[in-house]
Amino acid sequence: MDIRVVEGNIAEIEASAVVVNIFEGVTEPGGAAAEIDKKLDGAITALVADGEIKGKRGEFTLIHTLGRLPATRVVVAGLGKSDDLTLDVVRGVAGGAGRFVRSKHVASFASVLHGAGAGGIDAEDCAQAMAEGTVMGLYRFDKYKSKSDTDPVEEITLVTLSGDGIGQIESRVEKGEIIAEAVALCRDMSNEPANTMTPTAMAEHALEVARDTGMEIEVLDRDKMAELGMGSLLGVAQGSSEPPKLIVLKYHGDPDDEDNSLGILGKGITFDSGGLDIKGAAGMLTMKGDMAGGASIIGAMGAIARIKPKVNVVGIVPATENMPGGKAQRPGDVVRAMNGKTIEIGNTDAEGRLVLADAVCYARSLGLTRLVDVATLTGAVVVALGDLAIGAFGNNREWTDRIIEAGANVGERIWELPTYPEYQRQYRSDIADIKNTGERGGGAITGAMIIGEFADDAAWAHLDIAGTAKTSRNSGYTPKGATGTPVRTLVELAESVSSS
């Protein structure tokens, strides 16, 4: 897909199709939409008086121009009330606007920048937003369909009224696309069955990332992770037939500081069956996904190394499956970390926090201090928050308060929930250092703690997108299918940290 930038008036541009926008509430269009309502003698105005266009944010309206327009047709936009509109709002509705367009069998079309100029909301921040929503918006995972329902969207311009920084809003466009490919590459990673996406495959295409942008990478095999001690990785993993893998991206944003560094992990359970503790068939169904937050690293990674912010960042995925072969850990059974901690097994179904407890352990003894992890870690976080917001957790204030703020500039709700010392009761064990369970009561928050357990004195957050790594609707910029999150959160904390 190309996004181009031009300098116009959008009323004059040739086009199968162009967007315009109108707020809720405004009974006559203003800006863009008024020079298009006045080519089409006033329809907009009069479909605004007969209700059929209320402006609502996500409501998109389609009027063909017959001969009155260069376009052939117009798009109106709803972004809803004016003091509502924020740059997700903008992305959710490009995102929307796209998939509409592409629903009427149209290759290309134009678009005003929504939202420029009102609310305080620049052209440039505007345009890497459009940028963003329209890319992720219209992605799609249909390769293993014979035909396609609909045509893909080839080329798509946005038009500025003024070329003046139409340099910078080039520059903040190509942004989005980087950031919204590293989204597309999760969800890629995410949708694929668990039989094409193993470890072995994560493996592949973190390869892949790492040619494309000169990022070092090392992939440490079932030898090594033995060698190190990483007892807790291993037992996950010696149930399948399929080897495990543990994925070490490493960016050089800032070599001549080592200490100006970032360690992001993520949980890469290509299949999860729950081990010999097994899943019922329905729990099992969507378990391919259960390797987003691995997928997210890798994405995340691509991204950062193309925007080049001024940090050193390390990206770990611990991959295997967990499956009930004949050689599956069995609940009871004891393992040690990397860091000679030991873990009883209280259940083999709470595999996300073991596989990262080595990968923590691993991390610390690269020398990172501040660290983030990512799962599809408990069903429990969903109970708690719905499909609506990433759980948080951690040990250090700051730490987490930033990447909760990293999340809200990019529109990825993150809320923390509590790791009070008193909950390290659930989790003790009577013969090893801790069990990976804790009680029913309070299992998002045992599960996270738990993985605390390996970070010592790092600054440490863990983020549970077990409610929002898929989706089962369309909506805005999000798909139905895996979601992509939370990459853009993770490249937005990498920038922000280059930035202090």
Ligand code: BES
Given for the second form:
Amino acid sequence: MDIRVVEGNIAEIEASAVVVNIFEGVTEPGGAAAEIDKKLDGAITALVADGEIKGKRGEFTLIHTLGRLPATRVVVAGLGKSDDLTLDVVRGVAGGAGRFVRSKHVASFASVLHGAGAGGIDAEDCAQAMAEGTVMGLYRFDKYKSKSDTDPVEEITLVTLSGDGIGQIESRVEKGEIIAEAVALCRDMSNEPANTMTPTAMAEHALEVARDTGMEIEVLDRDKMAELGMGSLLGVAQGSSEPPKLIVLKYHGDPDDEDNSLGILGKGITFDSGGLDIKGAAGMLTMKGDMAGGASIIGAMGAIARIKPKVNVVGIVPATENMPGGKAQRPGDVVRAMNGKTIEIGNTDAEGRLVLADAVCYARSLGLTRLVDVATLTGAVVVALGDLAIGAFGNNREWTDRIIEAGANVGERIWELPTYPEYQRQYRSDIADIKNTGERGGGAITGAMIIGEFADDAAWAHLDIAGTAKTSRNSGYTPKGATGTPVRTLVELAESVSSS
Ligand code: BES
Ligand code: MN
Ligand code: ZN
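Given the form predicted on its own above, what does the protein look like in the form predicted in complex with the named molecule?
Now the complete complex, all chains and molecules, led by this one.
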């Protein structure tokens, strides 16, 4: 898909479809929609008067121009209430418009920058949001379908008002495309079934990202992990015949200042059967997606290496299956993590914290002092927050705030839960330093805190994406399936660290 930027008047553009917009509650269209309305002899105004067009967010109305405009069709997109307009609304409208147009079998279309100008949004920010939203909204995972329902959209033309400064707008569109492609990579990996998205396949995707961007990469195999003493990760991996991989991507954006660095880590369980504490059928069904955190790291690292913020970023993905079998780890086993801490296995299904424990130790061994891990860690966070917000946990006020703010800047909602030291009691073990489980109450918190036990004095935060990594319905820029969260937050975080 190609996104072009042209300066001009959308009413004069020749296209299979042009997309304009209208706010909720207005009686007359404004801006480009007004001009088109005039050429259509007031068709839009009439549809508003009739109540067919209400301007609500998510509403798209198709008008055939029948020769009255150079464009064959006009799509009027509802922007919602003008007071509620944000860049994230722009992303959502752009994504929804893309899918709407595609469903009409239109392979190319032009669009105004929704909300720029009259709506008060800066044209450059808007252009990036339009590119992100359109590419993310048009994403689909159809590689296993013999035939797609509709042909792909080939070309999108963003029409800016003259004087907006086309060069700057083009570069922001390009940035939007880079970010949306990173989200797409994350979604692709997460949507891929577990029989193909093995730890080895994850490593191959990371190798490809590294090759394309000139990024440094290291993939540690089972022997290397054993040498480093990663007994916690290897305990999870021992039940599977798929070889585990510890994927380490290194982006050197500030080579003169090694301390200006950031470690991003992601759970890469390519299939979570639960292990010997095996899951039921319903709980197991979606567990190909248990590597979504790791996929978000690989996606974000690719975008970071292309956008080039002035900061060093290390991406770490402990990738393995969690399977039962004759070699599998047992409940009651004791494993030793890379830092020497021992962990009693209270439940083999609490495996995410076990693989992340060694990944955090490894990050510390590289000298990283600012860490964030991303994981589909607990069912408990789904109970707490549903599929609307990522759960956040941390040991450092400023660092956690910074991550929450990065999310807010890009439209990914992150909500913090406490990590009071009194919760530690829940994961005390009679025979080892800690165990990998707590009680039912506060399950998302103890899961997080067990990972935090390995962070030492590093600023550490944990994002539980068990509820947000996939969605069951199309909405705005997020089609059904893997969402690609929190790739955009991670990219924004790297940029925010670079500019301070
Ligand atoms: N991968 C699951 C968590 C999960 C649940 C992700 C639902 C997405 C949707 C994790 O490994 C797990 O099994 N967690 C257990 C922990 C428990 C055994 C302490 C859980 O949440 O039930
Ligand atoms: Mn599990
Ligand atoms: Zn899991």
